[in-house]
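A single chain, nothing else alongside it, follows as structure tokens in the form predicted on its own.
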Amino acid sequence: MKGPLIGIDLGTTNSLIAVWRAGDEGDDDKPCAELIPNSAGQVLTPSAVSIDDDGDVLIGDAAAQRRVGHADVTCTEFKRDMGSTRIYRLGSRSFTPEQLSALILTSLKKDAEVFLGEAVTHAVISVPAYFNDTQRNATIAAARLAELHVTRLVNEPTAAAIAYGLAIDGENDGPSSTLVFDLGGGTFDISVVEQFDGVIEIKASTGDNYLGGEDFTQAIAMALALKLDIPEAQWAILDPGERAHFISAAERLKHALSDTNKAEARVQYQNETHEFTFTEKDFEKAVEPLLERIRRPVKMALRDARLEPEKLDNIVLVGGSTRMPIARKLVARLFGRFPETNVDPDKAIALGAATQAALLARDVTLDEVLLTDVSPFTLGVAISNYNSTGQLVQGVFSPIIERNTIIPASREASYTTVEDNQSEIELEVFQGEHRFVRDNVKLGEISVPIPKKAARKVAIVVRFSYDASGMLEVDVAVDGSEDHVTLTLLGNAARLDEAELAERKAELLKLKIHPRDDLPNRAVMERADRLYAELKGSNREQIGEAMNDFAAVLESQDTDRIQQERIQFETWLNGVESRL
């Protein structure tokens, strides 16, 4: 890897970037991964993009603050649509999920370059363990749009396991088993990890790509809507601005119920302010279907790892959504004990990704650490076979490399023709867990010429070789022949062709990106504007006066004074928002 050893947690709600610090010889500082702050001095950068009235693109907190008042030109949660054909329209502009992610990555890259004082060109980027091949390639495409070379994609719970494994290095006398429970803003992953003699071995990974903290927020928002007799069908067609008010109130409730068992909610709907009392029991009732969805992957991961819950030595919570008491209670009920709390759930993945970058670069300070991972999905081919009544059933999935097989791995299977005088076999490669390939993800196809013979008289041997970089090589040989046909599917090659990548990059270059150094000031003004819209009476007047005062300070262009006044303004807004 060239340049700094960088790791990126490209999250649904927040993103982070970290660098591996090897330490100087003779220095007291130990080698470690270090988080890099953004222009506001924060390590968490909201994964949000917005376009203001001047056509400038806002990224991070400045964009996140506009979700309520400017919902039509603000976008979040686009990570969930990576690899899809969805188009996001922000005002008159259109973006793919990859372009939006590229804007976040560009912002993180700039923060790192300012912090380190040198160019950043390579990075290890984390993805949910349950991301399929299409989603992983979309992540790589986003990085290429941001002019970053992806050295490797690392599964999020694997990155967390690396961070946790090094954090407890030397504390255990013998082998230890750990379950990493990763509940982020938009995805949920589970990994079972074993650590022994400097080896961190992933035994099993599974999860749900459409389950995270944002779903808990949506469930609370829906519960608030039902209190106003808004049925689910009507909720789905609400104006984005109206729906944003419910979601904003739900987010405040979610955070408030982390510290108390009862909280007040205020929602604006149809030009009226409605107030509710929302209890911990109301929260549990609203999210019960989500809790049920969490239980299944946990059981599957333990079954694949062939491990009973009581045999686990450690349970580690990762992802900001694990801060919810309801998530911690669920874990305690599932395993009969409380999880570990010595790893920051927001930061572990980025730190682990930077450590993985050092491992790949063979940093001398990590020579004794060995990491093994698994294939999170089953890989196989489409076949046809006859059922008990003699009917030919097509599109059946035949696994070759089962999920949670330690990688790199190589497996083979044999198949025969089903029709007379076939001249070729069209072999389709899929990834997934379903019986029929129509429900799985197609990775590619390969045509294999064969001699014309009667059905079942010609056999082929299919070998899958899958490495730690996400490269799958499919080698097909006709039985009895020395001829081979090979298909290589690169997990680290974007599916977009060069022309399409160039076109999308050109579109991003045309954008006016709001100056990085001014984003903290813009963010606090957007936050104040949001609160101004939500409040009434004297509270609104006070915020308006404070905004005018800070605007005057900005005109002075006195950097030190602006920073001092901004900190005071933010502190005051914290007090205002805490009383909502």
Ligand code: AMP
The other form holds:
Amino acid sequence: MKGPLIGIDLGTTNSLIAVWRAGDEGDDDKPCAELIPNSAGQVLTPSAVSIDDDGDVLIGDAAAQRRVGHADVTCTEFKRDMGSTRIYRLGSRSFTPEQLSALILTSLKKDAEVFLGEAVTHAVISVPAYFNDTQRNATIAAARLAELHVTRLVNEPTAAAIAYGLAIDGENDGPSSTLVFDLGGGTFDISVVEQFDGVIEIKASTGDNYLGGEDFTQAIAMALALKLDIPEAQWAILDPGERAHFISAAERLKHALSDTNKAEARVQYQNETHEFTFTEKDFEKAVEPLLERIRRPVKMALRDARLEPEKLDNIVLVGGSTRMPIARKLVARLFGRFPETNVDPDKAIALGAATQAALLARDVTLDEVLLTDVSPFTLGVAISNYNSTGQLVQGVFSPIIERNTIIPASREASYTTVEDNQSEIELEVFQGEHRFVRDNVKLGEISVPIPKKAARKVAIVVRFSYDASGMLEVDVAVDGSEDHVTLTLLGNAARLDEAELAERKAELLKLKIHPRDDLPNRAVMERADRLYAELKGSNREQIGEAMNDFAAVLESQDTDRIQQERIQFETWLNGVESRL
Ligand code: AMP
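Okay, that one was the form predicted on its own. Can I see the form predicted in complex with the named molecule too?
Next comes the full complex, and the chain you just saw is listed first.
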């Protein structure tokens, strides 16, 4: 790997970038991963993109603040659509989820370059363990659009386990098993990790790609809507701006309920302000189906790792949503004890990714550590077979690499033809745990020419090779022949060919990105603007005046003064927001 050893947590809600510091030998400056701050001095950069009236692209907090007031030109949570064909329209412009992620990566890369004073060209990027091949490819495409070479994709819970594993290194004698419970903004991952003598072995990894803190927010927002007699069907067709008011009230409630068991919420709907009291019990009721969805992968991971809950030595919480007491209580109920709290749930993944970058570069200080990971899902092909009554059953899933196999892995399986005189075999590749392929995720297909013969007289050998980044290569050969057909799962939406990549990159280069140094000022103004829209009367007037004052300070172009006044303005806004 060239340049600094970088790890990136490209999150649904927030993204972080970290660097591995080799440290100075012989003194207290130990080698470790370190988080890099953005231009506002924060290590968490919201994964948000917005376009302002001048056509400037805002990234990070300045964009996140516009989520409610400028919902039509702002987007968040696009990680959930990575690898899909969804197009996001922001005003007159359109973006793919990869392009939006590329903008976040570009911003993080710039922050790191300013911080380190050197170019950042390579990075280890974390992805949810449950990201499929298409989503992993989309992440690599996003990095390429941001001119970053992905040295390795690392599974998020694995990265967290690395950070945690190294954090407790030396404190624990003998082997230990840890369960990493990672509930982020948009995904839920669970991993069982075993550590012994510098070996970190991921025993099992499962999860749910569509379950995270944002679903909890949605559930609360819908519960608030129900209190106003807005049924589910109507909720779905609410104007995005109106819905955004519910969502931001729900988000505030959710955070408040992490610190207290009862909170007040205010929602603007049809030109009226509605006030509610929301209790812990209301919260529990609203999110009960989500808690149920958490239980299943937990059980599956433990079963795959052949572990009883009581045999676990540590339970580690990762991801912002594990701050919810309801999530902690669920963990305590599932495992009969309280989890560890000495690893910051927001930071572990980025720190682990940077450590993984150092492991890959074989940094001398990490020579003793070895890491193995697993495939979080089963990979296989669609086949047809005859049942006991002689009927041909189509679309049956035939697994080749089973879930939780140690990676890199390579496995092969043989199949024969079912019809006479077939001239080709259309091999479809799937990922999932269901018996029929229609219930699994299709990853791609490959057409293999075969000699025409009677049914069952031609055999093909299918080899699946799954690399350490979780990317699959499929190699098919007709038994006894030298000819191979290889598929690196091309042809899906996320796999951009070079021409497409160049085109998408050119589109990004045409954008006018708001100057990095001004982003913190812009973020505070956007936040004030959001509060202005939410408030009324004298409160609103005060905010208007404060905005005018800060705008005048900005005109002065005196950077020291601007910074000082910005900090004061932010502190004042914190006070206003805490009283909402
Ligand atoms: P991550 O993707 O790990 O950054 O997690 C982001 C998610 O954590 C979002 O859904 C946030 O709403 C949620 N979150 C962060 N802090 C809290 C908190 N104090 N209470 C409840 N949820 C939180």
